[in-house]
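Taking the form predicted alone, here's one chain by itself in structure tokens.
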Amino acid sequence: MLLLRGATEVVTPSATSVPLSGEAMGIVERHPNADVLIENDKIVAVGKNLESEVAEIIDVSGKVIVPGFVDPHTHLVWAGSREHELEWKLEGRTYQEILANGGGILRTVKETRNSEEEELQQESLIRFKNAIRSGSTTIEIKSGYGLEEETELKQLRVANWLGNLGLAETVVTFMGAHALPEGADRRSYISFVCSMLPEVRELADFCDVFCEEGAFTEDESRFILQSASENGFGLKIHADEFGDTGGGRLAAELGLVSADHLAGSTLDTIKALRDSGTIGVLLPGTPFAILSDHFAPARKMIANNLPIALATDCNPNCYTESMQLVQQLAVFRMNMSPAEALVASTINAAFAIGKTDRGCIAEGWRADLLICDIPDYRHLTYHFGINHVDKVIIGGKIIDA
């Protein structure tokens, strides 16, 4: 047992069985001068002057406790790097132009294919530990830098290996439909992706498709996702990153767990997603990284009661493991409040990857907690550019990453 004694405040979304939306996203419970009692991997009590004769006591006076961050969208497992592309972006080259010239995803595919599995493990472990130290306690990881069987399986194995290290938990997503390989026939490649679904089902919880101009069309994405559903996968989609190109509408039509990006989604698409029960996962690091001002319309989404989550989109094009930075971008560039950013990074993010037992500090919930060296939870976004996390607790254990 652990007893966290004397926090300046314990701050949490309200316990809920459904994602929070609308005005509820802007409300957090603030428990001043509070303790948290943990037994095994569960929270036992939150309150003042808690006692336990058997618990290890940790003095957290002067600190703030919040739920562990959940990162519901990453491409954490890859080899190589693309730092030169930042200079190309500064010269004015677009994401699509870089991809069309063999850069972007296709560059990382080549480097990931050429990596040995042990090398891929060690590169990815560095990023994984960075994410944990920055407060991520559950992390979704996609494949999609193989685009052929051997490397897709290698990525999925590494993602599962990371989750079995006793650090953060991973949720694994198969994304063979991340891009069309160089020289591939579209129809043949889509058939290949669908043929892999039974083989990778034991390695992945979700299937994702990049539905966008230059990637996969709405009809192609529908075909892959329907095949994935028949094979028992949860469904996610990269949608409307650059415009309302049909991915968001498709997510609503199929009732996907989440639709991610949504920077170009129209009001009609936002309302359709809301009505379908799909969660919008917003990735403000992505436009930031490609030097764009085209951020997702978070205020419009909240006003129309679409539940939204936040994620890093950690990948070679958007290279950050920090959910703190993502929350800061959400506040400074998408006009979300600090409370909305916290809710979107905890309980709503957990729902976006099918987790209903974390993201809240309340009796009976999973003990994934962050002890932050700040005087007020709003400093997570107000004081930007540093890591505020002092201790990470995952499943009731203090994690040294």
Second form
There are 2 protein chains.
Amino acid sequence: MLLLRGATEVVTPSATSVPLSGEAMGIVERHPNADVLIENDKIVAVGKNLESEVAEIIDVSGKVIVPGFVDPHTHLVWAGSREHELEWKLEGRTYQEILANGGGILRTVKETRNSEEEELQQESLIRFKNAIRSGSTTIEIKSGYGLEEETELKQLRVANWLGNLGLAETVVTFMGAHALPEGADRRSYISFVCSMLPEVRELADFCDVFCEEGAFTEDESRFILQSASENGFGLKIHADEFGDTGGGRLAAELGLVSADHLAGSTLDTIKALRDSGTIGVLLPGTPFAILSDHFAPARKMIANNLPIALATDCNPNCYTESMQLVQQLAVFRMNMSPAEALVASTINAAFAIGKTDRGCIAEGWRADLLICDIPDYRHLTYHFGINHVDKVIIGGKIIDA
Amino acid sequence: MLLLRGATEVVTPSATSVPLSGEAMGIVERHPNADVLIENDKIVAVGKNLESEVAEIIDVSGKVIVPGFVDPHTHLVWAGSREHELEWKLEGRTYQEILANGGGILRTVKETRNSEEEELQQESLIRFKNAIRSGSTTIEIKSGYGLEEETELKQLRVANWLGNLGLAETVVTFMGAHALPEGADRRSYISFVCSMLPEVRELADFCDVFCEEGAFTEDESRFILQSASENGFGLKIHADEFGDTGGGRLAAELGLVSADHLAGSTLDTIKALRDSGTIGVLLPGTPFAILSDHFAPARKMIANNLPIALATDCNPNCYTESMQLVQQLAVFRMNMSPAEALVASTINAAFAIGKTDRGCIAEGWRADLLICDIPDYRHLTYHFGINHVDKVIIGGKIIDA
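Moving from the form predicted alone, what structure would you give for the form predicted in complex with another copy of the chain?
And the full complex, kicking off with our chain again.
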């Protein structure tokens, strides 16, 4: 047993009605001068002056404890690097222009195909550890830089390998429909993606599709997602990144677990997503990194009771592993409150990847916790650009990443 | 002697014509597979396969070396905290409204006046160390949370104390004219600020004035700055933060060392500043933290050959110590290139606080260096939200902050 003794405050979303939406997203429980008692991988008590004769005691005086962050959308397993494309973006080239010229995703596809599996493991492990040191305790990872069988499987194996290191858990997503490979026939490629589904199911719990101009159409996305559903996958979609182009509506129609990006979603789409029980996963790092002011309309979503989660979108075009920075962008660019950002990065993010046992600090929940070197939980966003995480506890164990 | 051996690259501004402006701001020298040799607090050589029989050797293979960051504008010495005001800002209250209701600067003034000097030292030291761990090797610090003799002196003493700890150097600025204290008569307060100048000169090298609606007028600012000039101070100004309200023009008229903020400066003001030899110090953390899209027009400044520097503005309303984040904001929100951001954070920033011996990695320059855990210097901005600084060298010594 582990007893965290004397935190300045223990701060957690309420788990009354999950995922949280509307006004409930803006409310967190604050337990001042509190302890947390952990047995194996579960929280067994939160409160003042807890006692245990057998527990190892950790003094957390002067610290704030929050749930471990869940990052429900990353492409963290890739090879190579695209800093030169940042300079292109600064010269005014758009995401779609760079992609159409063999850059963007297609460049990373080349480098990932050419990488040895062990090399891919090591490059990805550095990022995985960066994420954990920044507070992520469960991390979703997608394939989609292979766009051919061998490399997709390699990426999925690496994502599973990372999750089995005894550090953070991973949730793995197959995203063969990330882009159309260079020179491929659309119909054949989509058939190929669907043909991989049964084999891939052992390596991935979710299937995701990039529904956007330049990637896959609404009909193509529907076809792939329906096949994935028949194969037992949970379903996700990259939708409405640049405008309301049908992806959000499709997510609502099919009742997906999450619809991600949504920067361009209209009010009708937001309401449809709410009614379908879909969680909106917002990725403010992406507009930040592509020099755009077009952040998702988080306030409109919260006002209309769509539950929202936050994620890094960690990829070579939005290269950050930090859920702290993402929360800061959510507050300073999308006008979310510090409480809403925390809820969206913990319990709602966990639900967006089907993990209903974590993201809350209360009896019976999984012991994924962050011990933070701040005087008040709001400093996670108010005090920006600095890593506030002092210790990371995952499944009841202190993790040295 | 210290030999840093085998860096992936050593990257530095050229010091041909300083401070750098225009196209020269966008060019850095890149020395691949290079060593750096240091004797005492100076760099003595940069190049391939350097040898020294007496030097301590540090293996920096796989790392990138850049000059230490210089943060030329902070208010780092304060007491208390204002995270509750972040929630007010999110509800739509403006900076000026919060100030007019006794919040903002005036709230921090109360808390700083009420703090014991040792308490103020310790609170500030935490921030100072955060800054150093994030790569700042020389840090300017202003007073201005006293607005009365005793507390202004206390702040200035703490700023000097920080600089004498053997960590980063500090450059200290007297800013009695930061705000009008509550209930004060304008004329009497301005006279009081000027009366402090001779005494304060021993503790501060620069004098700064907040020239803005709600703070000090152009005429009042001119009067204070001229008095400061007569007392031997270097001169700075907070100018044009919200619009072109005369501060930038005044800086040009008086030929100040730097004019800081400049988010609202017009093209005429930018040209006037260029012609007066003033450096523009841009503070992108501030609009970021006050939920504004009104970033300084960096591209227009560079196109018109105004040399620019970057700074954190670290204060309770823009609470970040990280010059890495500031460079990331410069790139992703002001469209500066990674090279321009680096130049603006090193040699130009040093010149903005009168330090002409640092900010460049070449023979004879001060050995303030960062050993960064990145494959290419552009990752300092391309890969955002993560602290890339592995080791900090200040005055030739490895600093453990």
